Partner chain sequence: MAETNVAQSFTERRLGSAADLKLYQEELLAQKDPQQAEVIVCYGTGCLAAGAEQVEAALKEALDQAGLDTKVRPLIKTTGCRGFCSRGPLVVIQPEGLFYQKVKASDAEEIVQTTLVEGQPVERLLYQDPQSGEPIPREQDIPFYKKQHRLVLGRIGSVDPTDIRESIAAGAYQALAKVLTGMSPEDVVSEVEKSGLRGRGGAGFPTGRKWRGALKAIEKKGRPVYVVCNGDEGDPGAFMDCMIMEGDPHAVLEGMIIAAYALGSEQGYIYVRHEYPVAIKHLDLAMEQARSLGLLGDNILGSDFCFDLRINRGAGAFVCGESTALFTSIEGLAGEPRPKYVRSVEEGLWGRPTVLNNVESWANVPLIINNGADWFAGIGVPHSTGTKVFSLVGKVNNVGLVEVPMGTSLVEIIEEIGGGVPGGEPFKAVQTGGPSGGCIPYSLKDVPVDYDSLSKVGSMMGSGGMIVMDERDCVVDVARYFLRFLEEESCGKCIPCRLGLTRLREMLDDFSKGKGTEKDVEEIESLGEAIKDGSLCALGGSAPNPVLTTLQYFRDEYLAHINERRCPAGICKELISYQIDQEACTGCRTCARLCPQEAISGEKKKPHTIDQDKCIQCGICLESCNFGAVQVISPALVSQKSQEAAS
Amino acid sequence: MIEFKINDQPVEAQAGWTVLDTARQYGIHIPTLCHHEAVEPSGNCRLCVVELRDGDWSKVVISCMYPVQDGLQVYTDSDRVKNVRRWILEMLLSECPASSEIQRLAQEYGVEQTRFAIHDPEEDCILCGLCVRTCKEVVGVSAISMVGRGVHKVIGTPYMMPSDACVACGSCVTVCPTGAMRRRLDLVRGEPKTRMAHSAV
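As in the form predicted alone, what structure would this chain adopt when taken alone?
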């Protein structure tokens, strides 16, 4: 077992665990958006940051991908961590201001508004890719993917047409942290008649 501390509490972890895995084993809360146990971590949302300390030295890392090591000193709710999370939430508020989950988290951390430009007030997708990874790694069909680049990146299908590969299982909706996939699912799978006609082509 690997021994270290989280918030000055001694903890033990198995080799291969991450800091987030260990924190969850001990009931220590670290907020996440893009993480789900069913798929490999990606670290896209960065909200799960924690602070590592060693004397006067410290750094902020994402806990969902940081491997445990003997003697680590981890802090999940330090002033530095809170400040980084506030910056992240400000950026998320500008990218997906319509998400009630992002609004809730922002309020929890005292973020009332964002200093960054809001391009689409109706946007609720944070582009975390959790739906894409679930479709590929769990369902095994890769019906959806990230389409476009930069500010034009969206969740979609090839040529933005209903996908023959989609089995309409709803897994992408289930794992979506903001609820954005609910209104996107029909764009992926199409209406029943559209799916049948598209499959027949």
The other form holds:
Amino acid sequence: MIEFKINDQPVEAQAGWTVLDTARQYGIHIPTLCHHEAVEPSGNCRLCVVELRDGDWSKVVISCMYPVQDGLQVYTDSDRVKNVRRWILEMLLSECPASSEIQRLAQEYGVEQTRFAIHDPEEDCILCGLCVRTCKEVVGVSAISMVGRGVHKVIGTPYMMPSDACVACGSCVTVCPTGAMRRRLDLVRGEPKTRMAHSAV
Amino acid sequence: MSDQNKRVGVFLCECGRRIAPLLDLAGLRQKLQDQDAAATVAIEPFPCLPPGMASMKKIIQDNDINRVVVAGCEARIMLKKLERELAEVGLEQGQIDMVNLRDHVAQVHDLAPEEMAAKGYKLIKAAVAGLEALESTPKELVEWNGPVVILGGGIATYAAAQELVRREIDCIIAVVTDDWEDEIRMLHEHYPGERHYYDRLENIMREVDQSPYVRRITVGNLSKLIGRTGNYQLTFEDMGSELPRVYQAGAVIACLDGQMLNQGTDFGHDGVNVICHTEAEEMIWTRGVPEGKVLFWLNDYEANQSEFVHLSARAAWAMGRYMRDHSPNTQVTIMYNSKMPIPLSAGERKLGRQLGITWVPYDGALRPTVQQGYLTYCDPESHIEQEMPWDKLILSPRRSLGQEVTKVAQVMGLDVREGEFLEQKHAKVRPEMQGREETFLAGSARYPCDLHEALRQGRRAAAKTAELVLKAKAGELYAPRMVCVVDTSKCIGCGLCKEICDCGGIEPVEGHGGGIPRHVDPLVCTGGGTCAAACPYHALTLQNNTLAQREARVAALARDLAPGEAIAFGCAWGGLAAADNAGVKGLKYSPGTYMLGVSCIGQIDPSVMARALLEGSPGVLLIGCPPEECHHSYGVDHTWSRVNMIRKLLEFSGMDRRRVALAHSDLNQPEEYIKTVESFERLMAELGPIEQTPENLEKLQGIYATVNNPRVRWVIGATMRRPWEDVYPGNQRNALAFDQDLLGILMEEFVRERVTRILQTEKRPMKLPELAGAIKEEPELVRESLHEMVSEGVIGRLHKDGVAYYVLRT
Amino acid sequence: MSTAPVEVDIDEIIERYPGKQEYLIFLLQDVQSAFRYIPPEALELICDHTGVPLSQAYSVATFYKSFSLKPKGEHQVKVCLGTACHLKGGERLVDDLERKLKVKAGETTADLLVTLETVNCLGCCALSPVVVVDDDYLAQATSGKLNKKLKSLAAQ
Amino acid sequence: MAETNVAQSFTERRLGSAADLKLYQEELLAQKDPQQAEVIVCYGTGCLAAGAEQVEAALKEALDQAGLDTKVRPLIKTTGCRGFCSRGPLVVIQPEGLFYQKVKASDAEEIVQTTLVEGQPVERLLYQDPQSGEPIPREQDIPFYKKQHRLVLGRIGSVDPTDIRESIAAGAYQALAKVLTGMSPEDVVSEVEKSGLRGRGGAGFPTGRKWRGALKAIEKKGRPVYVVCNGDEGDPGAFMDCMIMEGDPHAVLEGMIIAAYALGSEQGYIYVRHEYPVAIKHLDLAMEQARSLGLLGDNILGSDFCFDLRINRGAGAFVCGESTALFTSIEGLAGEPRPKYVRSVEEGLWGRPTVLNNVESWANVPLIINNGADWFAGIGVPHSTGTKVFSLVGKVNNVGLVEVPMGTSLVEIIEEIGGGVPGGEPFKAVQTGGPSGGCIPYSLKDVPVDYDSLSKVGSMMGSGGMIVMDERDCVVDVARYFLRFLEEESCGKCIPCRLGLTRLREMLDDFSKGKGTEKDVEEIESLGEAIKDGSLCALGGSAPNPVLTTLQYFRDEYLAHINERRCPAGICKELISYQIDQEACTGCRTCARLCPQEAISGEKKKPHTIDQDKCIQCGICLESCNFGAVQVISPALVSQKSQEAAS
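Output the structure of the form predicted together with its partner chain; the preceding block shows the form predicted alone.
Then the entire complex follows, led off by the chain already shown.
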């Protein structure tokens, strides 16, 4: 049994758990975007940052991957943590203006508006890669992947053509935290031959 | 086996704040415990995270739980993880079920927490009932017996064999000649312009020929194939050779090449100076490279095969290069439709310039005309008709499937369609199924390709096959658990299942004359289950996901439904996924529909629909994929026939036809899904519940019996053929006539089943008016049925006081 | 008339390495240097060989800057944008070349003659700003020197 | 270089023991006539780019022509980088040690005739003292070299890196022999610990402690354990690792083999940036030759110890210099970093214990073993022992590779070794540590260059790039440059780095256009902190450093941009304009011909003018003017068009 503190509250955990696992077990809320229980964490969105302190020493880490250790002192809402979250959300607001989930989160964390220019008002993908990880780890087909690097990165299929590997299961849409996969799904699975909106009952 | 004692554990998930405060979980647990609905009930903040998982495992072990319901989120995403983790405490696939409390209840309805809990309770109870009806099967190893047989005679044979021998896997190659060098000599008939590759091909062939793992047989075409993966028996046509004709095989790879035909005389083809690629190659073999002006005309557009023009262009380029390399006095020109990009790299273009091979475009709007010594074409720049001189004019070949290849493909059980190559697009349900042809089909008969691609296909097929062989060798090749199995004691070998099976998993067993029992290839079966739902005798079962389970589930749910509530089935690729996505999006809709997930709507036996109505559901809504997107090919279409049957029976019974309905849902259109369920709910509210009068119950019992009647099932099964078959119902020459026949049969059996039931329950001889009165049908109608039943010997007739009494034969 | 083979045997390249994921980048590099880009067929063959899903190989091929999925031109013009070259006007040379060649950095001219690229540092900071044309280093490059060099390429 | 012959001659010999190696070294030394003349041509990248190959060919031809007697005929040898790149191509004539600089192919005949035949130096090719103008004939007397302490670079420039025999003769693999004959793995690790060697790749983690950590991890997890060399030197303006790999690959190999012995590793990897084809070639050759001699592979020097190496070429991703990204890249994936909450000595390559050091660190290991930890610890300053190699570039006279003891002051390196800024004015700032480092202003010129002092002033040692800036370099522009570089090189995995760098750069873009407020300066600092805290790996975690340090030391210059719309250095395009000095212009028309906008007009031989409306500030006129007539004005002239628009 490992004992440590989250926001000064003593908690117990087992080896192999992360700080986030433990926090959730104790009902301590830490926001996440790229985390999904069905796939391995990847640490992309950085929203789940927490601060570790030990005397004067302090460090910001991501709770979704930080392994629990005896005697940790974790703070989920310190000034440093808030600064990181604020900027992430402010940047996401301008990067993914079309996502209501981002707007909701931003509001929750007190970010009302963004100082940055909006490049694409339609954009809603935060490139958290959940869809890619789900396609690989849960569905097992790896139909989609990250394409390109850095600022040019997008979610896509080989050659940006409908993928032969895709089984059209829609898991990517289901796990997507911002709803961005929805409008990308047809690029992946191909245009359906028939699209029936509604059947008469 | 612990299965004797079925102990179900229910785990309720808080999912952070996404279920817990919205839905009264504590109350739900209390109710489940009070009602003794499960062996144990627990609430976890996140069962899916390590702390929750650890807690679940402990509870499962401490309480000897052998079946688990996790009520939290989508099974589509989370079930695999649960299966993987809970395997550690002995739970197998099929023993874990999920209820999506979050996306089907908490996130989508505007209800009080207790009301939410009430809905969750019903869904969970139904899931528990389903699991209690589960007879879990033991793990089954796939039997592997025999080498890999590579047949069909295509050139990919060698690449496939090479791949296998490199993995030390035994194989038999069925080829046309004893000597592989002859095959190279003839190769250009299928793959012209590939000389640069011959050295490499020779190395492959030599390696295969010298390998101790390869046995080379020269036999006729495949004439019969029976068995299943791991255990096939192949029969070849008699070629008069001394070799045996019958072989045992663990797996089969067919290497089939398309054929190349010459163009017609409308292109000036004369076989001497105006020739096709294959003839040009033959000429080079026999007489060497011709001198003078050689003109390749890539006439694939004009021959209506523009999709293959790149292949022709590459072949022409390769032949042209060969000519220039071997004959300084040959000039090579390649004429191409300006719509086509030249398929050459920067390096090849440079080489082309050095060699002096010229590419001349023409305007495709004007078809070039062949004259003696010239080809007239329209210059795309100037629009002037120009003439290109030639001494030899070489045309692209026509690509098609040969007759023998077609026959082999048919024996292999492939879809062979007029005028098409063998590659088919499949809807896919499991990653390992992708493009199933890839595991056993290679060569230009799949789709026209160059030699390199054909060999690649061979290698790829062999690599996929090798995975199976190696797994089998290691004793690790298990049959998937959710597949169909045949009860041979019930199977009469009618062949209906084989006919409607979309995955090709059902095969006949070699045996005794007429009634050939069937069996299922578990490695091919996709677990869609429409075959099981069609079997007239219930001889097919989708194991670990049986009809009995589904009936138990709907029965439990239907009994609990409040007025205005109804049952829906959604397939994981359509309705269920759309429902999940509605929850993810947090869309709100009315709460009256209870969604039960299935892998394909086609596995809903009409018996399940009838049972739901019988147990008190006012209606059943089946939500499948959009038509033509069915992952199990025809599940949705088959469902239509079943729904249609129930609707007819409802009408016979004086109930509204619309109580059973089929809908389609795209997983990416949750808003449309909501329209579907709300529309159905409105209808249910309008119709109200089916009154539980004895008369109605009798009729519903009758419907239930009728849909399980072998004759009815056979008729329904036999009439839901593949939609693309133009015999029926694609081309409904006599749609109405058929429907009238169907109505007649249904009515007949409906009456007979009910008469039988009345006689069974009353256990006494009954008169016609009594019987007609009991089932509330016209005496005339009942009389007819009684007469037939008597003449068939199903019931007996007694006369007492000049009055006929009917009695059940024992 | 006889010519040296221009195309490399793709199968030969594939067989240089065992079929494991760790050799994916090796294979892509060898294909890249043989063809100067990665043809789609080659990518699929590499996937078959290494067992890496196509999407993942595509992801790798687009992640690393040295791989190109589009054919490259006959000549390569690389402008160094290392810090030393930046301080001495490397960007200016890129702008200038983009104007002259009418392509953006990373692109190839329509006639497949020249591909314009930028590199981070070539390690010859003493010569900054540096432009490398094929294997030829232009030290202290200027717009005028580039004009001359481009002309000589076109004349070849 | 005579690769093929060399490779062939090894198949006969396999060194069966440490004594055998010693014997072989003595044999090789005995074969050499110390009086034999040697013509050494530097084949460093700088010299090659400047035409060293042609010089070598010309020298060969001149020697053939001269028909010198074979007995006295000198040996032509090519070596790795001599370091004095701004003077390349370099040729050194041994045994006299004559140092010829800026040699051209056309000089070959004269060198052969005057120096080799007649025994006289060619005066005009000698280096001239910049102060006195006196020629300095010998390398070691040149100020650039005099102040240096070349240990890691010791063999470079004197041995042909493609011939292992030269390196062996010069002492290569003696440390390995020492380790195999008399040191236990524990001895090796504690020796390295004692030496105080710290990682030369950037962060300066003590190498010995890293090895110790790996030993502990092995106790827990068992083997395999991997040793990896990080040769993915990506910092723009840094090329010392490249020169070490090219010039003395055996030092790197030897260091790795010693570590492998200490840790019980059987497989190592060298990850080299693909832009370094020569380094790859030389390492490959060195490995092949070492294998055939029994210095690498099975049963090294006849012992039971087996270890082999493989080279992984990078594929063009700066981020792969980050340890976890480098591992994912070796594993065959896109080089995205992984969170490092479990150290790589425990969970590195393929999740196994892994020791990763950079090229220069590895090359230090044999020195420590050979000379002892105490000797090594005696060089430099406490906590930063040994020497460090820097690549000195930018606005400095002596561009090149320098090696100095840790703790040497910045001003010594730049002014004394580097010869100061061209034109003689003091430098404005020095950027150290590459894109992750910071800018140190002239006022801190006396700061000793060691790990701790550099971090104290907000910069870092980094891998050793040292970029000198003068008054004509704008700090806003430099900060933007590094940000743009990192933006382009960010792997894009985590949001703070992928989005943050772009946004930070956009804020600086505004500054460079004169837009922004003092409040924005604070916002930049706040965002910078968020990126540092929030980023997944060191690339993002240190990316704001150039901005934050320039803000610390050059805040006024930032403020000049926004408050006065003025770029003091005359760099930021939007804030400057070009003007032609009517007095100085000779009307030669060069600028007018080259101007892409045809903005320059004027008659031949009469002063020209620039049409400000057409000018795009490309700077070609400035660069092309031979008379210094083009001037940069900041704040910018307001163009006619915008004047009209305003009125």
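Positions refer to the first chain, counted from 1. For the two forms, the rigid core is made up of the largest set of C-alpha atoms that agree within 1.5 Å on superposition. Quick caveat, the model's predicted, so the values are computed rather than measured.
Threshold 2 Å Cα movement between the two forms at residue 27, rigid core reference: Comparing the forms between the two forms, which are aligned on their rigid core, residue 27 does not shift its C-alpha by 2 Å or more.
Residue 127 C-alpha moves between the two forms by 2 Å or more, core aligned: No, shifts by less than 2 Å.
Core superposition between the two forms, C-alpha change of residue 160 at least 2 Å: No, the C-alpha moves less than 2 Å.
Core-aligned Cα shift of residue 150 between the two forms, given in Å: Its C-alpha shift, to one decimal, is 2.8 Å.
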